[in-house]
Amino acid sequence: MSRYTASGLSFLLDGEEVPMAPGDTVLQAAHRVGRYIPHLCWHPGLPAHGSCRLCMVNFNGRPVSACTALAAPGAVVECQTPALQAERRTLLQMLFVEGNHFCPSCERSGNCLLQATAYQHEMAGPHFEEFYPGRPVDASHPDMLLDHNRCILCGLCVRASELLDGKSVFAIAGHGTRCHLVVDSPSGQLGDSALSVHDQAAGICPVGALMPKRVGFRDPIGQRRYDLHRVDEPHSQEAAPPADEETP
């Protein structure tokens, strides 16, 4: 028995109970028992940047991002609901229309987080005028790819780089529409940075922003982690859940 049921503490999301420990956010507690709540910018490695605003539920009738709410015994959370489900749409058909995401041409089509979750919420379509900003493509690096072009500024990879690698090479700068990633380097590009393809930072973006040279096509269209899995299934969003993160 884990110390999560041993607790013997819980929460009801969408009318099922989840054992939750003291301390736990909502998303926290959801995640550690396969429950899906949709996300772009949470790790279960990372503390949580709340920017994305996927994790939006119901927690008590209040809205709140479950990835920073923490969770309460007795506590009655709605996440699948048609209201949310909704405006969950409304924010991908945001970020799709905000970058230049062409999914048919994207090497990471099939692995890609954003475009798996916008098939989970049913989008058929950007319903926005597409703003198609001209971003550049650094391919300094000898063994990494930034595409400017599909970030969504989750901020994974400024957390990954700063708090598992110890190097800080990622950051977001501006604000607004000017919002954007920005590599620490002398000349600003990735080449210069102290980025390595071994690092945390360089596997964890979750789209096609940050991607490694020369494997793009590795695994064939038909066989990546969405042609196989939806999203919604336990443990499907990221590769795996951290070593200390204890299973029911």
Second form
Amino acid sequence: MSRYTASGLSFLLDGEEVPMAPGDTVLQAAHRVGRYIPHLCWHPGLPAHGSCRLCMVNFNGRPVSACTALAAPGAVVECQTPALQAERRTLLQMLFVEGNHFCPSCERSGNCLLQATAYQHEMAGPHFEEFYPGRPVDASHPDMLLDHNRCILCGLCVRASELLDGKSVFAIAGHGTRCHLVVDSPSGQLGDSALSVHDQAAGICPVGALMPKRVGFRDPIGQRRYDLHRVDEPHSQEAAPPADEETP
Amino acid sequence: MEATVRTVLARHANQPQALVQILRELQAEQGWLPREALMAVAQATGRTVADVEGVASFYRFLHLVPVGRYRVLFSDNITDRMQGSVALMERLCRRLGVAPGAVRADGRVSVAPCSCTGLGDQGPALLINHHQVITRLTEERVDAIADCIERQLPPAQWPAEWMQVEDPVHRADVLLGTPFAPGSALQAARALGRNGTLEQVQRSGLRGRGGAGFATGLKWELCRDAPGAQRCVVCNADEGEPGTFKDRVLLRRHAHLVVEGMTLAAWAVGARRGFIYLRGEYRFLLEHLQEVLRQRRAAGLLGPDIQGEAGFDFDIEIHVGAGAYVCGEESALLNSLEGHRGTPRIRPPFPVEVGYLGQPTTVNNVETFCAVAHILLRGGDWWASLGTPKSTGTKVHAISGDCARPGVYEYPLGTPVERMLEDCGAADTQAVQVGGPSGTCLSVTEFGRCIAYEDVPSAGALMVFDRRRDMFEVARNFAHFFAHESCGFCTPCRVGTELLARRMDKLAAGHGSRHDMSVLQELDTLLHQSTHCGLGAAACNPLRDTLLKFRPSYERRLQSLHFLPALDLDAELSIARAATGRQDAAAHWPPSHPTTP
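Given the form predicted on its own, corresponding form predicted together with the partner chain:
Complete assembly follows, chain above in first position.
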């Protein structure tokens, strides 16, 4: 039997018990049992970043990010409150106006965690004025496309390349709204980097910023992940959890 | 260039954690940081070029594209603005024929604003080449600066009086008014032993002077007790909060006190290594501080076996920042110290457990260390008898703005604001910003309130605004400050501070409506709840305070009670009118359709 149920430790997430192990973050424990806490910059198997802030929950009454807050036995965690849902919708609107996101023309449409999360949060429009930043597209790599217009600076590719692929192809540069992804190569172009289409970093982007070329419409629109699943269904947010993540 | 890169790298033994220092020193030689230099640094330090680029592009004072050989930065704090900095910057740009923020075609000069140079008591001020400061700017001085630049005179040869920085202390209490003999507090501490030293600090009830107010003795105890072979003491001299300059004065007039306080901390927690993290704007203090460290090493007050005490080894390095306000946050400061982007870390673990290079680290403010040295000389109970029960001792304040005697004032905590206004010669005051933009704005009905953790906490800045000032413009200046200084790490701060600044600009341009006010309030709630660190959480404080206390200054900017777009629709139509040759009523917005054609 799993060490989680054996430990007997748990906390309450929106009134339901979630088993936990010492050292778990709230999001880790919830994800393990298929409970959905909205997130964009978190991925099972990678250390938490805490940057997108979509996973804000009330932890014993205090707002914290579920991906960085350590779970505590007996804690009362609220996630799906109307106030938190409204705040998440505002955060999503911020991400949409900051970059250049045009879902109808994006080949990631239907497979995009940002788009699916926005639908889930009933985001009907941008609400804020669009920034329309001028961001270049890097198409220099034979197998991959890097479109900075859609990058939400979640840092998943940075962490995956460093920790899973051992390559450190990416880094975040700049500050404030001028933050952007940079590539480790003499020219700064993706085509001159060590990135391979088979790298874990190549497949981890939750939006359409880093995409493999020539496979965009292999799955037709209407048959894609979030066409078939709601984003809050267990484990529908990203690929199946790695084998080392124990399920109770 | 290759030789310069090699020399700078050798000076730091190719250490990856010295990256910010390496880049700063390289740029001081080269003017900017070409990609080849980044690649050479990356190779020597064993880091990727993307990583080095990420770090270099984080700091406002590092440049990946050429800037002027004379890089002029005008302090853009609200008090500098009140002293006329905007017109003076325009004047310099005009004289030199350069647009703000741009490089002149011949590459000689660029002129731009920067957040705050920490010279609010003698502004308007500017910074040349991230090194020399010029105070008390006037039209004549600006014209003379333009001449110096045109004649290509090196800034070191400009008139010394321009670079004169005064340290006016108008009220000294126990901290600034008592003579101090270097080494005396250390002697007292050694007599007490390491535990006895910590006990005195705890008895004093001293709370950190950087703003957060965490108990210093508890911080030291946690650091001492955390597991780890090496420990570290860091002096946070990244005084970036606009309106504060008390640490500048302490570092210039009382450097021995600061360093002695750090050494006491090292004694109490068992640290052998220390850093002074000096903000980039205070680069002009570096030689002075290095001289103090040299003197103390020579006197046996730093280095191995301090004061002959076997095993009491401690030494200090100075790390110069590169223009990033967020590095005042202690975990961001540690990232910067390790040669990374200055983004705040996830906490826990706290720096007292996992700090510099994973070692238990105590980070304290300049003034905290000064207070500790006096506490060891006169005892914790003595300090606890000053101030109020929860806010013991005295506090040093930097007062600037609309007052006759700007400068530094030391008062026991619990002193009412009106007393301070009286002492600094403020008249007809309508508002006081306590603790800088991230602090509290008090209106005239609140001047009886006291500076103390029980009432109005302060990191040590008081900006005074008399009735001539428009408090909306004050809040707008602060909004731009936060947008400029956001590290960009988390969504609400990165995007929210920019949205806030743009919305305030929309109001300032006369396009405001009630809708904008509700959006501002929505941003306030969201940022306060959801940001990764205190910068974003505080970014809406000036908005909230001024909206509450100076609402008319907002409302007179509203054109409509309903939504109003930021653009002028009729003006946008002018191109279409010109193209079609129409000037009739229906070609204007709002359209008016005559009933008869």
